[in-house]
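Only one chain is included here, represented as structure tokens and corresponding to the form predicted on its own.
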Amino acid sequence: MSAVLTELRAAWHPVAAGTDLPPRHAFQGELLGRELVAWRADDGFVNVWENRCLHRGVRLSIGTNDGTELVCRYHGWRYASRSAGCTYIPAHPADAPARTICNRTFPAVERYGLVWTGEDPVGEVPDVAVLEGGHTDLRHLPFDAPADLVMAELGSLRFAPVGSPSGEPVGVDVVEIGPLTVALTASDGSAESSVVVFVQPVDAAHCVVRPVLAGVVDAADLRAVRRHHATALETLRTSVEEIARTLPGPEPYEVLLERAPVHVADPAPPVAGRTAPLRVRVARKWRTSAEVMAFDLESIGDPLPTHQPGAHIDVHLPNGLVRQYSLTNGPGDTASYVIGVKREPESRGGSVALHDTVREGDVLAISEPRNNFVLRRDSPRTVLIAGGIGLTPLLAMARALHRMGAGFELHIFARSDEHLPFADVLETLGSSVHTHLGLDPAATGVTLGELLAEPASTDQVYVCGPGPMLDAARSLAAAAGWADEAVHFEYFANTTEIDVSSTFEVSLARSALTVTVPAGSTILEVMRENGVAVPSSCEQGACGTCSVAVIEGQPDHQDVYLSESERARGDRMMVCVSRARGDRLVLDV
């Protein structure tokens, strides 16, 4: 590589100009050679991106900016705004993306009125002086010739300052101000105006010239001083590239491609037991309902990982606990993670050092996000049922089918008005959601049997909430003959009382291990002592993390993740809990 492109990777360069990216639009440009795609997110987020989907190459400039997220074209491959992951695959509806699966991005800033990027820039974007005073955009030209060849003719750029009595184009006087940029000052007696122009180096031979004029130009001249512009840099443009068309061509850039590896597409490798990688600080702490406090958490150093609707975060405490909570964020919505912790009368502590303890600015160890609870987006009809704090993993379902324009139902079962929570975020999804106040368990009961009554093939239906309002739901989703496949839920706690007191053998068969566990003793408890990596996070067979394959022998399950069809199965179990029925069992671990 020489010195001279080395010197461009690590600088900033405009891409774009801000009016480039109006909402809902994605912008194609080119920088050293590299295809780039620059889109805005709703919350105002620039986003600057290699222009390819991971999974067949497709230029994702000619994909949707959907606000949050960009979406293929192709296939429909969906990736969040900031940490440019995958959030969604159409042909795999029902698995969460690997985390492992994430576009390559590269800083972006906004500044005089363009987009700034690079390769690998070094430091801020320049300060230029006399922009600092105000500016005003002029239109940017692409031109047919290397950027060093046009930076040595823009000094016969000739023009007419803003209010010159003669209006003639007159020359100027150039001041050098980085590698790529230059002042450009004309006079006419009174009148002074200066021009400042950064070129962009598309490529070896090609590059765009974005003119700044220093100073806010009155509105009822700004055509005229615009048109004026465009003809000078028309004429520039004109004997730049007669003079490129007489030289040889220049060496292309080297184009660092870095090839998407295969295993992007596998999942993300197991990490054992419950990690807390991430720190976040508590940036907004309020009550959401009269149960229910919010917090939302912004990541210190990089950005977040990318979520998807349903995932939760283990929650290390001050006090040593560890809890688990759904993110409640809309997709693409990267900034930082929200989540609803809800006062528990019989708290072990948790919800109570959550509400009582943890103020704003505080910092607290998270894990990565976890989806166990995995939204199809390919459903004309998806029903939503949460029972209290059981909407925050909905209300991140509810977010993201309302942004697609899907056909979906979310019901919430609250004591009052009162007991609601995220209710502004609830008004936003309009008259998809119904709320079912006051009711008793048999009135619930009816209810839920009404919601789930006669399912069309295609139905989907969701349900979190306490574990008597679940195990009713199930029984009555069966009844009205939802199939096994249609119906997603997820359990705050599992309450079934364990029974630790049988001893039996666990073979390990990868890991060519042969354990005992004992009676008081769990599976992932002995795997552990004898230095077994296996995930986890609630290890209480509610959320999950833990399931393993089972090769041979027969499960006890005591966990409440498992559909009563794939516990018939015997094919899976968490470790977490669940135990053998016979004297040993062969895990693919």
Given for the second form:
Amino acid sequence: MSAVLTELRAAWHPVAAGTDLPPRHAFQGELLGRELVAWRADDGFVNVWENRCLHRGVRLSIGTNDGTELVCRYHGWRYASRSAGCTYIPAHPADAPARTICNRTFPAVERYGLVWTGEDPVGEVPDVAVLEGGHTDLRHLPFDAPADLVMAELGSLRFAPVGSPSGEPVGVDVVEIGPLTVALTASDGSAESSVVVFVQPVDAAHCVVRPVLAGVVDAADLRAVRRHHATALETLRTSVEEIARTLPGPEPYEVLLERAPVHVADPAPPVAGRTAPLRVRVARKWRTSAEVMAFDLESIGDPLPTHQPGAHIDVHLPNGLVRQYSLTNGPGDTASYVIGVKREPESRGGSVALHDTVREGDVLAISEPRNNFVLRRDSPRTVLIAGGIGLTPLLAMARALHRMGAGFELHIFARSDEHLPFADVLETLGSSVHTHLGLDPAATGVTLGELLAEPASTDQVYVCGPGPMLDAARSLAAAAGWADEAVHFEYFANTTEIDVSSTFEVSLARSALTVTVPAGSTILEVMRENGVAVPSSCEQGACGTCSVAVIEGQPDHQDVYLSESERARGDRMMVCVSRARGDRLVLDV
Amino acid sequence: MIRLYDWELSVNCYKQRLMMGILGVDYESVPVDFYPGREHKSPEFAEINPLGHIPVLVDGDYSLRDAHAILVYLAAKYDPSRRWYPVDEPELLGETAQWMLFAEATTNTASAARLHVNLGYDFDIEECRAGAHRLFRVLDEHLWFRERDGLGWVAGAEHPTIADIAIFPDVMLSEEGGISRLDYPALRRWTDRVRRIPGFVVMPGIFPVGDGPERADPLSIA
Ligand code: FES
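Coords for the form predicted in complex with its partner chain, given the form predicted on its own:
What follows is the entire complex, opening with the chain shown before.
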């Protein structure tokens, strides 16, 4: 690779005007022969990515910017703002995409009215002193000419300084202020203006000339000034393109392409064990209902990993406890994670620690988000049923469905208005939200029965709440004729008494290891002692993280994660609580 | 009921479907086997249009050919707001007519390139492409300055006119003819706006764009 190209790859370049990225638009650009898509999320964040969908290489710039995700036009793969991670694959509506399915991102900075990026830029976007006192955006023009030719010819640009008495274009003084940047100053009598011209190398034979006028022009003169400069630049373009046509075509830039991302086909294995690789700072802590505190957790350092609706994180607390909390964010809403924590004075102290001792500014260790409560996004009608704080994962789902314009209902059961968490978010979801306040268990049962009556075959229901409510909802759904696969649930905790009295043998097929699980120990613990790591989170059979495939033998299910039909199939089990019915199991570990 | 002699993949027929979709006009599509059947060149079709091209619109006893003329008729007859073909505003009407002629030029360059690539029509493809780029440069600059004035459409109004409808498909399908829109960001933004007009309909190769930012008037610029 040539030294010039190496230098260009290490530099920042403007690739768009800030005004080229209005809300809900996907901008198509190119730098050094690489096509880019740039888009602004609703929160203002500017994304600059490689312009190809990981799935079939289709240009993402023809897709849809929905405000938090960029959706590929062809097969609807959705990618989150910031991380560019894939949040949803319509062809696999029931599965969470592997977190490693992620587009190539490039850094993006807005400065001087321009959007800057680079292949591998070193340092900061260069300071341009003359623009620091204010600037005016002018029309940018693409040139069918190489950047170095344009740089050499820019000195012949002629324009009239703002306020020039004659209004006639005059020659300019040229000061080179960077490898692809010049300041051009025109003076006429007492009038003087400077235009800083940035040249963006699109590919070896094309560039975009991006002029910025130093100083702020009176609103009344703005249109005339912009017209004047557009005409001046057009004149230059005509003559430079004339020259370019007489020159031999330059060697194309060599574009560094990544190898096809293998993980698209072959999801990477999940992280082993109960790890907490992420550090977050509590940016904000606020009371969102009588018993619930909300925490806004922002990343320290790297952007937060992509998550999907229904995902949860483990929060490692200062007192040593580890607790699971669902993310309430919509997909693509990756600036920070927002969780809601209900104060449970009866419990072992996880929620109390978060309520009483964790303060704004504190740093917490958390796991990467995991999703064992996957939302299908292809159902014409989705019923979301939340009991109290069970709203948190369903809030993320409701946001995703709302944004997609999909048909859904969100039903929240709570004691009273004061007990309704995230009321401000609920308000943004419009008429799909229904609250059921102050019902006793019997009345709750009646209402649930009504909500679950007469399902269509394509309906899906997601329930999260206290155990008794979930049990009731599940049996009512079964009685009303819901298919087992259409009923999705997430328990807060496994409150059943775990029977740990059996002793049995477990063969770990892929690890070529056979171990004995004695009474009083779990499979997970014994595997860990033997150096075999399996991811886990709640470690009480509620969250589904430690699910393992069963090759042989009958599991003794003691979790609350699997549905009846999944239990009956017996082909997977939660190794944190479940055991063997007989004296031996063979697991795919 | 209005009848449209129609072929699904024709840009000029799509212009009529789009206009009638937006105006909420019911019509019946009469498919003409343009390719490979060349039905528009058949003796039977010569009675409908002796020039042997589509679209042709038949409204009761009234029959009209030529895509851009049909747009004039549809808007003048079926748009009670009198905005799409602004007969009451001479300046705007003049501009609309000017850009309708521009649309003839985009059809003869950008859409001709597409016919060459897709159906093997015998046009000078390089000249078609160069001509389309010349026009796109002019239109991109024009729309960029319009945006600076807070306006989003080819004619100088706060609402679109038939000129937007006439130019839009030629621009939107240009890549099928090998004409990239990478150099025309203002043009690309305008195609988003057209696709957000209530009543917008699609054709193969022209996709919807999703919701725009929330704003009071759906026809104002984004
Ligand atoms: S770790 Fe949560 S179900 Fe086993």
